[in-house]
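The form predicted on its own is given below as one chain in structure tokens.
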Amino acid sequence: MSESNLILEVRNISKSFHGLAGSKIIVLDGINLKIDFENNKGKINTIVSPPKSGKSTLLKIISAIEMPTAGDVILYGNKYSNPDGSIALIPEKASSFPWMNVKQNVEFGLNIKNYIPEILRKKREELISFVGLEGYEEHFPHEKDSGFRFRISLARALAVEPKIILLDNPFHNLGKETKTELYSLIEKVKNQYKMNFILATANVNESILLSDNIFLMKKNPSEIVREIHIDDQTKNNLDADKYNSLKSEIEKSFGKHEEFFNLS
């Protein structure tokens, strides 16, 4: 492995459990995925698949908060099975603590790093400002909308200085204006923090707008069927023709499965 690259590998990951009637329910079946991140440049890799195809389960396994039935997650060439802060997960329902205000939520992440009080205060202020919550330090998550709670979760994730942040369908059910703001925020984090993201979504439009690489995962059984790379030139000059070409390419790759997608 090149020292200049961070390689995350998902090797033959399967996940199954037994239903109430004793039947075996297969969520993931032999998922293989390899992502090559550049340490000096953030990337957004997106897993696109229909709803109920196991995306959330896969991200939980990658972050080591859930164990697979079979297979391994490899980070830096080593098995990653115990959460150590290298991989942070932001779930679909942002996980800010409702009994803590913005300042306390961000401090929770910073306390893991054992900063001295002066450095902790400085980093807390920097993160709150960076995610656009300056002036809201004393507000509580339940007082605001999902976009507000996502900003808190993102600041708290950044506080532990992960190598990768996993985003589990975080923009689902958000309004167009809020989505656009958060898309810009993710790009800002990617560029300024050199942060690597893995986004799981069923929204094809979202994947095209945000991604450097798109992994297509079908269901029944879940399987990675294709990788589509979007180079910088295409991404920075994404006109209607290029967008429609990428969208068509994704739809054709799924065939009959495309009906399950949010293609808008």
Second form
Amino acid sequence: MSESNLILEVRNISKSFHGLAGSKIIVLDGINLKIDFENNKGKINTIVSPPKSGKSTLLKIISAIEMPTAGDVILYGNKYSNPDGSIALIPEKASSFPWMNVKQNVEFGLNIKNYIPEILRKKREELISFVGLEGYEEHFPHEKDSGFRFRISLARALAVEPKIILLDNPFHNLGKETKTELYSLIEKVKNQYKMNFILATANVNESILLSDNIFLMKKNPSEIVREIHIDDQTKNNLDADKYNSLKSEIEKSFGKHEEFFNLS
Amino acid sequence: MKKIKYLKNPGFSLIWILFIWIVLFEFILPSNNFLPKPSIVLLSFSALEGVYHLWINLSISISELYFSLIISYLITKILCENFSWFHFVFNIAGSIHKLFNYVPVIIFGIFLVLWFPNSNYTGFVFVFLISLISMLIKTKDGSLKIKKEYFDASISIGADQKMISKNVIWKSVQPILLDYMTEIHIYLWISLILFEFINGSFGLGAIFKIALKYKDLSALFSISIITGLLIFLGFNIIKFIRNKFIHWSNI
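Given the form predicted on its own above, what does the protein look like in the form predicted in complex with its partner chain?
Complete assembly follows, chain above in first position.
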């Protein structure tokens, strides 16, 4: 891992809060992550962990929406504590605005960059077409399914040209067909925009299919227990044997920590 | 089932009441002090303008109420889009609102009449203050119910406070506010009529006062019908605006 490529580092992040009875609830305990995003190449890093293990909290901390109790997020060697669009988060629940149509939702992102109207219009059309929403410009998100809303959120996030996009369990509760379409879309964004992703999921299949790197995070308290790298060759020739071996490797790693869970 | 549906329809009930009124007070009990004869009510509609200056008083009440509502809505919008100001004004509005939990708001109206006996704008000021304070409080409550995802996504892509206030908070609060406007609409009418009744110079309330003074049963009845129709119309216009232009909910 060359230092020049390293752009995101999560240093000893802890998060705790006080419960109703006054007890201290530890959500994250000393999380360390070093994510190497290669220059001029998009990458998908996935954090796989059981449900309710603090993935969403970790992503919020990485995107500087939430402050950690302890620790730092370092982006390009600098502390990242003020969200400036470098790390865009797409939350688990639909976040496209129901009062704006597809066009206006994407413009919301573009307006942050203060483009002149002509460039704004060009970029808007480009993004809408890229995420597959051409012809739906005037449609409102709440008229459509979660997949449609995800596409809007993705286009809006891309509009601010972030360095990293954080995806918080985005394919949860989606139909098989929509999931497959969105997997391809993420791959397309990664390759075409050289975009880096951090995906948080509890779905092992998803992580194997999409990731270049998998971080396994156990819960109670949450802690990264292993990193599995999937090289391009393995990824491009992923057959049933390789897939099963990766899956059992992941399951074994979690098994070691006596907290195997129903990872689908 | 069909029969029950008919009974639940307010229009159907209204027709029934009208029918009973006509039969009872036109033919069975024509002279009484309880309700007027339907034929006299019809005749009194034309007399309302000459004796009670119906149109001018009606226009005053309508403009006082709906201008107050519109201006309150616009002020709430401006404050909401400048959220730092909104907090400041909300704290003042919240304190006043708390006071009116114990002191009926109409008492404030009585004081307004006392302080400005010759002013033409006291009715407007009275309704405006009630609607503005109510809307500010509703907006504050509504802003606490906005989905966290909208904030998280906006903040993470670098949207500033002003953009979020304008595009997220105000937009999320609008349906709540419009729904609330349909709720407070009747309450504002009651307050305004009571105020005008006490003030006794202009508006529908003033007509009620004069008609009551002369014990003009048919005029009282006609004005009541007009007031009811106005409130019905106003309610449905607000509802129409809400459904037509604010098509989303906080989803």
